[in-house]
Amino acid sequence: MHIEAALLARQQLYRRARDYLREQDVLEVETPLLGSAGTTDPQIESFQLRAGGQTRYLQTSPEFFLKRLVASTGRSVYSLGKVFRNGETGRWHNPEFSMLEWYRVGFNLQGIMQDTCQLVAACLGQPELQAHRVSYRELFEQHFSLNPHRAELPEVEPLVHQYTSYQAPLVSVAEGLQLLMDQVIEPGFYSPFTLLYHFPADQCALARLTDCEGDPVAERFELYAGQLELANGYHELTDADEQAHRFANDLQQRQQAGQPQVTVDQALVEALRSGMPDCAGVSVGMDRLLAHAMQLDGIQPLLPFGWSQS
């Protein structure tokens, strides 16, 4: 595929984009790219760097600084650009890419999963966006007639055995469940677009949590293009104490792993405690959106200076 084609399909990708936004009256911001904090999450490395004598981090995800400021406007805001995932690199990976991110004031976790559809439906040049819609625990009740929030360790552990290449003991709960929805659920995701949702509690991230039949679980979103994951969302967590206690736990986890120590954006616990107003947000891997409408297996050759080149 030629380069330009590339470059084309892309700036129609991000017009419609910012079009369905503007129409939704969800303001533009620019957001830093470098920050005196970083993300806690165990599951993602910053890059660091030095500069003027302080720490500084490229931002994974522009989130941090579009809350602060949806808690100081309270206006409906998003961002598209430049994010940096340390170590993330393969065939729909690489540690600088290109992600949409937005919150909507007033939204719950349904409407910002139809906002989302409908976002991406825009983005395609399609009418609409027909999505199965499915839950975690309908998911794993289907394949393995198991309730993924009240599982313990000795009814999954023999499930990843049977069903995965993993054969070594499990750490946690979470870790088996993660094995199982990466090796067995997701690869069956036949659908041309699936919204998988309400997460088990310690997959929360920054969502809320809420009780559904029982049921802890995270208010939380996923949308994919058959197996490829495109968006995730949440319905944003707004307590800022228990935005506190998150941190300190990811903290726990990577030490606990050997992982870098990073540091806690106080800034968003203050904006959390000075009030920000019930919404929901989610974030759009733009480079994968892009290698999906234009039926690529990858998103390597839309890039005009891949990382090895750059």
Second form
Amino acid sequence: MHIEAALLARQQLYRRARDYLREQDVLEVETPLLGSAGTTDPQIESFQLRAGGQTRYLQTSPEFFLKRLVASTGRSVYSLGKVFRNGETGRWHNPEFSMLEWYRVGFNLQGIMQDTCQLVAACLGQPELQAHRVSYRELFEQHFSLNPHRAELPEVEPLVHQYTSYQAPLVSVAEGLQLLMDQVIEPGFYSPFTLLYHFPADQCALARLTDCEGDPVAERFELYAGQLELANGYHELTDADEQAHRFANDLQQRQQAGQPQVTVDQALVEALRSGMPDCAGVSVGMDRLLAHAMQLDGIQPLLPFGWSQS
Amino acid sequence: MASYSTNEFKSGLKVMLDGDPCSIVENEFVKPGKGQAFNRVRLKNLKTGRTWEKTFKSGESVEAADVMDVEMDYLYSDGEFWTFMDPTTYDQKAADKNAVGDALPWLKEQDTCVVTLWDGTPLAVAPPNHVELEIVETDPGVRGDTAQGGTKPAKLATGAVVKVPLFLEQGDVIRVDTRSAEYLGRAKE
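Can I have the other form now, the form predicted in complex with its partner chain, not the form predicted on its own?
First the chain shown before, then all remaining chains and molecules of the complex.
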């Protein structure tokens, strides 16, 4: 493929995404790439640098800044730009990649799922997106007769060793569920698009929790194109105390695992405390969406300057 | 002992697993947006030739295998071992039948092969991609028939049997691709 074709396709993709969001009255904003706080998520590492005697973090997602803007303006906002994740390189990963992230005031989980489908359809030049909707629990019940929200390590570990190529002892249930999802369940995603929702509570990230038939679940979803994870969204957590608690929990996990400590975004906690409107947000990996639109088997051919040439 | 972290994994890397030297065939970095990163790796056991998939947690380390590919000349066989010599050091190595494996029907004395050594012991032998061998047995040649495109089996000096055009005779020397057992042409005299 000529790189010029990739550049033109990216320009068209971005124009369509911006057109859709403008029609929906979502405001485009810019957020800092070098923040004084970083993600605390133990599974994501930021690049850090020193500036003026202070540590700064290349942002792994614009989520903290966008949520602060939603709180201060009450508006639906989006940003389209680069994010950075240290150590993520592969066919579908690059340490810097392009992310479209937006927040819709007044939307719930169903609303943002529908909105995401509409945006992706608009980006692909299709009238609508036919997506198969399924909950995390339904999938595990179908494949393993297992309720993932109540599963214990002694049930999950034998399944992992039987059905996946990971043979070491498991450290957590979450790790086991993820291996089963990646190696057994996702390969069975036969629909062009799948909306997977209601993740286990311990995979909640910035999503609020809700009760679903007696189980606590995260109001979080992911959109897949075939087996490729394209988008990840939440009915957003707006409870400041709960947010502070999750940050502290992440830092404790990092300390136990010997990972770098991270400066917590206290301003986000304060923004939630000042009164955050009910909202939902989602991010789309634009390199992946572009690869899907161009029927490529990875994002590297789309990058004019891949990691090794930059 | 040297070791490799999963972020150094790439195809061709030689590592030790369960006491056996293995080669990485394919390495896929797998990570959901929220969740643990893994490397799904296809490996080939260099002793048994078996390939299989194994998942590692990203960041894990694996011991490096002391495996090297060395160009060596094939000297002779006593029926049990096949002896190769490094043309610069004159160092000789004896490979057993298991190591010689599929290279056996292509081994001609003095030809330069690639010998895979593990801790100095031959693990595998790859013949040259192209070899020149004499036809020792085939049906009589059909004179003038060069355009028809028909073929017949021909047995070569090393024991390999390949398909050759009808006009070739016993005693002719031909060039063969050892990877596909395909006839390439007559050897230039």
